[in-house]
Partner chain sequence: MSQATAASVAVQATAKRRRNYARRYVWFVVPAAVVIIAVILFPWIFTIYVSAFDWRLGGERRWVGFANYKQLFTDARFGWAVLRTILYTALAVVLPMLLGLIAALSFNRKFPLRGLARTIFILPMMATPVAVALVWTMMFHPQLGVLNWLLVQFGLPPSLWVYSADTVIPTLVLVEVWHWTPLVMLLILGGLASLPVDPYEAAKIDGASPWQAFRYITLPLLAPFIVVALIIRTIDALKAFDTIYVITQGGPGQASETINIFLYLQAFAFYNVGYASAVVVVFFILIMGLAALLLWTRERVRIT
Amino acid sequence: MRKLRRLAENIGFGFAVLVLIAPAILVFLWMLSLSLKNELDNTAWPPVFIPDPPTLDNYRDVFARNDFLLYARNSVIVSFGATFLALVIGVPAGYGIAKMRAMRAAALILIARITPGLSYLIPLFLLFQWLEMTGTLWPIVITHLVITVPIVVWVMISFFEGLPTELEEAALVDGATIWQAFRHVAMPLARPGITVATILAFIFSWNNFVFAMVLAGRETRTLPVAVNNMLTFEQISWGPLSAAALLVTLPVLLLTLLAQKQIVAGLTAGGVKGV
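In the form predicted alone, present the structure of this sequence as a single chain.
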């Protein structure tokens, strides 16, 4: 009976996981199918799921209509820059909030995280226009901090709260300053949390579309804008649109697959207090 119960629990768990991830898998496979078919098959009824024959013309169209390498370089610069600055600001901020138990500051960070980015866009755009920074990558990097800093701070608060205080107290007793205790004791212990915060901040920065669409010039557009360039007034070209979306999604997808163990380990470690 115990083996049957365990088998039933495993089957039930597997079915629940399948129900949760099936829509995402189906959408991804459908995008892949659209990118490998011509427009006649993409608009056919009933829908054609398996390309016959598959074609790479949609991917060639994406590279022909966009300076894809330039957009990729801009996305790399913006995402890495915004993630690095978010870590420099967010990790010490998360440590300070966690150790001082500043719940109001934590609530403020949460409000900043859930506030739509459009709320910041108009005043920031006017500021960058006044500073004559429009047309460069700096406005996009700075506006992405609105997204990345709250993520890093909120993740690091939970990790620093879960660290044992005895180690830091021992360092302070031995004559270390609070900065030395943070740098040499807290940060090495919170390395899984820093890894998770880095990955999440990079993903959210890479996928952001609104800020780049409004603030970027012709030479400073990022990859999500390349997807928007596939839309025309005459019709929606589903093949090139899906091909561009897959090319933009591929780096983030590979990063998530390669770092999934670190993400799970980091989130698990952050959820266990006193470990």
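Residue numbers count along the first chain shown, from 1. Here the structure is a predicted model, which is why all the values come from computation and not from measurement. What we label the rigid core is the largest C-alpha set whose atoms superpose within 1.5 Å from one form to the other. Compared with the form predicted together with the partner chain:
In a rigid-core overlay of the protein, residue 53 has its C-alpha displaced by at least 2 Å between the two forms. Once both forms are fitted on their rigid core, the CA atom of residue 215 lies less than 2 Å apart between the two forms. For residue 27, a C-alpha deviation of 2 angstroms or more is recorded between the two forms after rigid-core alignment.
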Second form
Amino acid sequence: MRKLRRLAENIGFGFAVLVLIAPAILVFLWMLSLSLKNELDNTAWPPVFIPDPPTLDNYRDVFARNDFLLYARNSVIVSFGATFLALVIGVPAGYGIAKMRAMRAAALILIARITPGLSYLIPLFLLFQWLEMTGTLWPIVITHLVITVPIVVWVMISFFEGLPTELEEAALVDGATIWQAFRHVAMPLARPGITVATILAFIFSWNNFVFAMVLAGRETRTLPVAVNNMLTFEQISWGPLSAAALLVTLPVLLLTLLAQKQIVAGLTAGGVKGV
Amino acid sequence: MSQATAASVAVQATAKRRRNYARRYVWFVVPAAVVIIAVILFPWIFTIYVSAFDWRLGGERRWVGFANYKQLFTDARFGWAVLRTILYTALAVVLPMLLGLIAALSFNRKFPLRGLARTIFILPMMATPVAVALVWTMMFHPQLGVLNWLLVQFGLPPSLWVYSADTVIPTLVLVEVWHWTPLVMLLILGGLASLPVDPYEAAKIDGASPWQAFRYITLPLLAPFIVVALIIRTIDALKAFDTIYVITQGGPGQASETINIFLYLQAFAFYNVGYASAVVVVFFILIMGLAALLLWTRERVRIT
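If the structure you just shared is the form predicted alone, then what does the corresponding form predicted together with the partner chain look like?
Every component of the complex follows; first up is the chain already shown.
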């Protein structure tokens, strides 16, 4: 009797977990399904769920009718550029803030986290117009620093604070400069933290929409902007649209699957220490 | 007396040494400080400056002092945007908090394939918002969308989703819930993992029911984590822009025009940058006020 009750409980719990993860699975599967069907099946009623036969025409269409590769290249340059620059300046900054215990400086960085990205755009838009930089990728890379620098600094502060200080102190006693102690002792120890910061900064830069939407010209669109334009300017053709949407988000989904542990660690560290 | 002076001198010396020690690390922070001044601090100051002008892009600009703010407080369209933002934020905080708590409690139990299930659960949070918003747009289609088909299967009447002024905000909140419940779950799950075991054993010996254990042990111990999740969720809900813009652009009519969308339209559709800057300043004050209030709540929770 007791065994039976436990079995019923387990089945109930399994069902609850299924209900919890079903929305995530179903939306992504529906995206995949739409991208593999022809237009007739995509607008059929009742809906066709399993593509039969599956077709890659939508994906061919995306590459044939848009400068998809150009936009992909832009996205790669912007996200890698903004992440790289953020690491170069953000890792030392995280170290310095952790050493100085300058929590007020850290709080200033937090404000960037709590204000909407849109609120930075008016002055920066005017500035880039005045500098005649619109039409290049630079304005987009620079504005993405609004996202990537706070992430990197924030994650690095919590990692450097968690490091034991004995090794650095030993290096300093042996005559190393503070830069050498940072470069050759603290930084190698904080490598897991740097990995976390890199992944998070890259994903949030890749996903960002609003900066590029305002600042990008025809040639400098990033993928999210390009995909949004497909919705606005084309007749609604669900297949190619879904194929493009899936291609845009696939890199970050794969990254999430591969680096799930680091992402969880980074988000909870940033969050719990964060506010 | 002299002993006390000596002690205070020693304390001062230590403090000074610590300051000097700390000062050596300033150069580590300088490059980041320069970037932050350029892309974060400069925009704020410049925004406050621009908000005092009647300034249209490509047109002339004229100093008007506080006139933009005066206009803003009598602008019914802005007033509605504020109310919509409050409604949207309230829904987009309460629902993910409840679901996130339930999900965290579920994922805190051990079960087969837990790692995989958790990974799937957090995927929406990392997915590109624009890409996901496009799929939701297709699912919301009143005639051909898969969601209405699902409703009919369950014997429910089809909905107009984002195509009706009555349902557009709850529908957009649905997308927000899908997107951001995982972050709430992660933050609370982190808290659950840090709970001590002893009180539960004591409660078990004393014959407490699982509900009592949850109500009188888990919930109080978890409160600080719940408040942190609440703060982060509130701020993110206020910041919501991508999905609303992609799915409705503030429509139908102005039925889903939140402060962010209003701001975007003023600045980059009407090129009314002076007025839009005033919106930024007011919005910023609202957010900071709310953040201060939530932080104050957190201090209270920590004490009790």
